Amino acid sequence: MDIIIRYLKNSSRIFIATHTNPDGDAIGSLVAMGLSLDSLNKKITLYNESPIPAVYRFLPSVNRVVRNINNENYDLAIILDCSDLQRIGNAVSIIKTIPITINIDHHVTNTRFGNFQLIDTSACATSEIIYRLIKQMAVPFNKAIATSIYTGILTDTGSFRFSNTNKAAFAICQEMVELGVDPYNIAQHVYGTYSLGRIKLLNLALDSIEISDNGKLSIMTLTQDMFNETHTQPEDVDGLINYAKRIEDVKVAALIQQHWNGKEKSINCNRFHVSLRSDGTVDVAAIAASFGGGGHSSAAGFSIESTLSDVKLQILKLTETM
């Protein structure tokens, strides 16, 4: 960690990015890292290729996150919460022009990209690692940083329900509350309200659920037509897979989400993102890795270009080993 801190303190123009379709940990760690470097008078750029999900737009300084970037002669790149560099999207080409890349993550499937790595698979969230890094840099925590760290840990542990919940999750969150974080306020933003469109999307998603013959796998599907019908965006998908996961006897839930733009749309072949969730008895990180993806043993994902029927067929084959 010492050499990473040295680069952070000696760099002046820093590019900070996290994965597309960001979750609470991705956005929380991104903002916390950026605000801590602000206090060291660094010129920073916060980047995410995807729109910020509505439930996280309350976070301080989240409006500084940009979706498009040009090469601005950065001397350092920090990639957060990404098991693979490709997960940041089109900005990979910019990263290749930056002299030093630091990879900070907690996924077991991390490919160890970058010049320096700060990877702790025992951490409950990347936000936990950022918390430790800020401490080591001797940067004082303010309420904005604390709010971002708290949100990252709260969401990545599923409100302290997931198996990655550790002692640090509670200890850090307690410290953040002592710094002024309001747990009720954050919970209201993250879990309290939904748009009507999201409720309609949820209804369609629930109707799409299919169960494997042995009852151990559930598949939920979201097509572009569903988004169009409900006037929703990909960021409205956050958390929907949990409904498929909580079905009795299901060991693995899969959410197949269709992606396309105007130039790529085809009736024969589309690009899909597949999210996988496990009850803990199946290592979905290994499954995702076999498709070129990654994640944790209980939560992982991958992207694939295929037909919807073929994607479902490949996922249903997973039941043969359950």
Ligand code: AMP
Contents of the next structure:
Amino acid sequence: MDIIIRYLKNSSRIFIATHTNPDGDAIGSLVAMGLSLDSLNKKITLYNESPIPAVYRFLPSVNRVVRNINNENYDLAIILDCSDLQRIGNAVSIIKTIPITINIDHHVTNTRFGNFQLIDTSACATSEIIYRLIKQMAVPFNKAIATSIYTGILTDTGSFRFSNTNKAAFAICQEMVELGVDPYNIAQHVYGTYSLGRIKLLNLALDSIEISDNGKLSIMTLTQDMFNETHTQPEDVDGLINYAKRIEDVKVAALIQQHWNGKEKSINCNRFHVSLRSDGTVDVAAIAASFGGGGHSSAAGFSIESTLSDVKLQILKLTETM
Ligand code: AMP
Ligand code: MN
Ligand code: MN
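Form predicted alone done, so how does the form predicted together with this ligand look?
In what comes next, the whole complex appears, and the chain from above leads the way.
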């Protein structure tokens, strides 16, 4: 960590990016890192290729996150919450022009890309690692940084319910509350209000659930037609897979999501994102990695190009070893 801090302190133009289709940890850690480097008077660019999901638009400084960049002669890149560099999307080409890349993450499948790594697979969220980094840099926390860190930990632990929930999650969140974070206010933003379309998508998602013959695998499917019908977007899928995972006897839940580009029909209807969740007895990070993706042992994902029926067949095959 010390060498990373030295690079942070010695750099003046810093590019910070997180993964496409960002979750609360991706946005929370991005903003917290940016705000803390602001106070060291660095020139910061916050980058995410995707639009900020509606539920995270209350976070401080999210309007500073840009979706396009020019090469502005950065001297340092920081990549957060990404198991591989490709997770940031098109900006990979810009990274290649920046002399130093720092990789900060908590995924077991992290490829250790970049010049320096700060990877802790026991951290509940990348936001936990950023908290420690900010402490170590002796940058004072303010309410804006605290709100971002709190939101990252809250969302990545599924509100302190998932298996990655650790002691630090509670200790850090308590400290953030002491700094003025209002847990009810954040919960209202993140979980309190959904668009009508999102509720209708939930209905379609529940209706799509199929269970394998042995009862151990559930599959939920979301097609472009469903997004179009309900006027929803990929950000509205967040959390739906947990319904498929909750089903009695299910060990692995899969959510197959047809790629969507905001138009009537995607250029390629045969691209799918598959999310996997397990009850802890099956390592879905290893499964996702075998399909070229990654993640954590009980929450992982990958992208695949094929027909929907073939994707389902490949997933159903997983039950042979369950
Ligand atoms: P998701 O499937 O999007 O709900 O993501 C579950 C977990 O898997 C998250 O920690 C993601 O960062 C990770 N993940 C999802 N898709 C990929 C991918 N294509 N490559 C690497 N990690 C992924
Ligand atoms: Mn993430
Ligand atoms: Mn994370």
